[in-house]
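Consider the single chain below, provided in C-alpha cells and representing the form predicted on its own.
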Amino acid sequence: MTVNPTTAGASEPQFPLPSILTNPASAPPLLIAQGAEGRLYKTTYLVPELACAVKYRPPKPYRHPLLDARLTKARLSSEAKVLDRCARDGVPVPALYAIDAAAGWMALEWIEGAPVRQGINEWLGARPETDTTPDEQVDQTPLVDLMRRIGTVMGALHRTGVVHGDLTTSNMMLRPWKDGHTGGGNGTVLDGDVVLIDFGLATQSQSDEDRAVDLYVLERAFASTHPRAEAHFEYVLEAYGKTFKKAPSVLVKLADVRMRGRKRSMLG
C-alpha cells in the first residue's frame, strides 16, 4: 500500500467503513494508508489500550460483484494463512487478531515504530552538507548491522516456505528493542527488530526461483531507494546464508535473476 500522510484521516470514506470500525468501543480509525486494492486504519482491538491495524479491501465497481467478493475473501484468507504459518514458525510479523475475509477485512497488530526505509533514509541523511568524508571511511557498522539483521528474518521467512512478493524496505518496519535488549544499531535510527509487513501478495512456495526473486526485488529496491546503502547488500544475503541452510541453491538461483534482470534493462 501506498502511505498518503496528506489525505490520511482527512475525508469521509466514499464507501461503508466494515462494521469492526464503527464499533463504539473501537477507536476513531485513522486513515494510515491507502493503495489500489485496500486502505489501511490505526484503531483498537477489543480495550482501548491494545493499538491494531486494520485491513480493508473495499468492494470494487468496476468487477462484477460475485468475482469481487469472491476474490477479496480468497485474497485476504491466503494472507492469513501466511501469517498464520510466519507466527508459528518465529518469523517476525503482525499478529493476526481476527478476521471476516467475506467482508473484506483483518485486524492486525499494530507494530510501533518507523519503517527500514526511513530509517535508513535518516541515518544516511544524518551527516552535514559540509562532511565530505567518502562514504567508505564512515563507520559502516549500524547499517551493516542492520543488513545482516534483513538477511537474518528473510533467511527465517524462507526456510518457513513463505515468500514475501513485495519486498521493500517500505515493507519492513523497526520495532524498538523490548527492554534489556542490547542488539545493533549503535543507539542510532536503524536500532530495532525487524519486522516484515504488508504480506498481500505472499505465497507459500518451496521453490528456489520464487525466493531468488525475492531476494532481488530487494536488492533493486536497495538500489532505486538507498543506492548508497546498496554496496552493503553482501551482508543481507550473508546473514541469509547463516539463517537457511537451503541459501546456496537459492543464490545460484538469484545469480540467474540478476542475469536475467540485466538483460531485458538492455533490451528495454
Given for the second form:
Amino acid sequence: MTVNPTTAGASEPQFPLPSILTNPASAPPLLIAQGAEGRLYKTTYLVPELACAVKYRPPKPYRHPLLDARLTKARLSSEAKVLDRCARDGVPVPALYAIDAAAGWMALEWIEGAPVRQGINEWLGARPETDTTPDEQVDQTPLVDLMRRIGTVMGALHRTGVVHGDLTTSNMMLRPWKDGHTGGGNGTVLDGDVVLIDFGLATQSQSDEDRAVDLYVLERAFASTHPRAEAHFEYVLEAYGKTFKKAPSVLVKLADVRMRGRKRSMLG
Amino acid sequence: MALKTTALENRPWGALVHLALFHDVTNSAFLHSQLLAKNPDYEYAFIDASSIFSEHQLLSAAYRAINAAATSALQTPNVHSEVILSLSPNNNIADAYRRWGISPRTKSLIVLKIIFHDSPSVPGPQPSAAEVWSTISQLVSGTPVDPFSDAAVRKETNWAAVRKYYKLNGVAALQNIADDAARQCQMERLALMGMALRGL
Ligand SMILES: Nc1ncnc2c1ncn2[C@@H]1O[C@H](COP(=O)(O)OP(=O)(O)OP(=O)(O)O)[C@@H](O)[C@H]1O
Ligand SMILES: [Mg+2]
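Compare with the form predicted on its own: the form predicted in complex with its partner chain:
Expanding to the full complex; the earlier chain stays at the top.
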C-alpha cells in the first residue's frame, strides 16, 4: 500500500523508525510505502542534495528473534547482491549506497519519476475507452514504445541470469529523461527510462521455465492492473524476443506456462 | 579552508567528518611507522590519495565506519582503521591497508578524522574543527590543498589502480558507453557499490 508522502513523516511517525533514521539529518524521512515485508522511506545519503530510498525490514514479533534476524539478513543481502550483478551487467536498477543487513536496512539510489503503473494509468485515463488510432499507426504510439522498452529491460535482466520473481508495473519506475535526450521522447507521461526495482524475491536462474514464469507474472499483472493495455503486451514480448539468444525459446515456453495457468484457474 | 568538515546526513553519535589533502608529503614513512606502532596520537585515517576518486567515496567509507562503530560492529581496532577497510570491496584488512592506506612512499595524502560529538563511550566536549586542523597540520609535513575540494581529490586518482581494486576491467556495463564522462560516472557508481557490498 502506498502512503501519501505529504502527510507521512510530517507529524508523529505511524511506525517506529529504523534506528539509523532517528539520527540527525537536514530533513525528516518520508514514509513512501508500507508493504507486507517492509517499509520504504525517502531520505538523504551523506549530503542533503543526494536523495536515497531506505528499505527497512522491521523485526517480526511472531518469529523467533534469532531466526528472524537471520532471515532478514539473508533476504537483504541477497537483494543487494542481485542489484550488484544487474548494475555490473548494465541492467537499469538503483545503485546500492549502503547496507546494514543485521539492522535490517539498505540505502538505494533514489529513482526520480513514478512507477510504470502510474504512468500507464494516467495515459489511459486521459484517453477514450475505445481506441481510435488507425491500425497502421498503433505500433507507433507512446504506449507501444513503452511496452517495447519494458521488453528490452526484461531481456537484459534475464540475460544476466536473474529472474525478478515479482514483476508488476509497481516494481518498475519510469525515470524521466534528462533535457537533451534524443529519440523516443514525445513529451508524454510515458516518457523515461524503465528502471527495475524491488528485487526482494529475485533469484539467479537461467532456465527457460523460470524466465517464462517471470514474463507470465508480468502479463497477468498487466491484465489485472491495466486491462485496456493488455492487448499491447505482445509488444513487450516482441522486444524481449530480440534481446538475447535464448529469448525465443523462453517465448515458446511461455505458451506452455500460459496453458498451465489457464488449466489451474479453470480447476480453481 | 584546508580542512573540510561535513555533518553527514543521518549521522550516528553526532559524528563529524574532517578531511584534508596534502601534496609533497615528506614524512609518510614516519606517519606509517606510528600507525604500525599503534601510537594513539596518530589515530587518523591516513589515506593514499592515488586510490581515491572522489570526496563522495571518502564520505561513504566514513559513514559505513561510523555506523559500524555505533552498532558495535567494528571489524578493525577503531573507527579510523575501519574507514580504510570500508574503502575496500573485500574483507582482507592487510590488502585494504596496502591499497588505500598510507605507505612510506605516499606523496599525496588524505587525512580523514572522525569526531563523535554525541557518543555514549566518549562523553564530554570534543575538539573543534580549528583544533583538529591545528593538530593535523602539525602531524603532516606537506603542502595542504586550500581549499580542500572534490576537484583537487580527483586530480590525484590513479585510475588503473582503481579499476583493478574494484574489479572494473571487462565489466559489461562499461563496454558500450561511448561518452567518457558517462563511463566515468558509471565506474564510480560500481566502485561505490563494491564498497557497500563488502562482507555480504
Ligand atoms: N529506489 C527507489 N527510488 C524511488 N522510489 C522507490 C525506490 N524503491 C522503491 N520505491 C518506491 O517504493 C515502493 C515500494 O518499494 P519496493 O517495491 O522496493 O518495496 P516492497 O514492495 O515493500 O518490497 P518487498 O516486496 O520486497 O516487501 C515502490 O513501488 C516505489 O514507488
Ligand atoms: Mg514492491
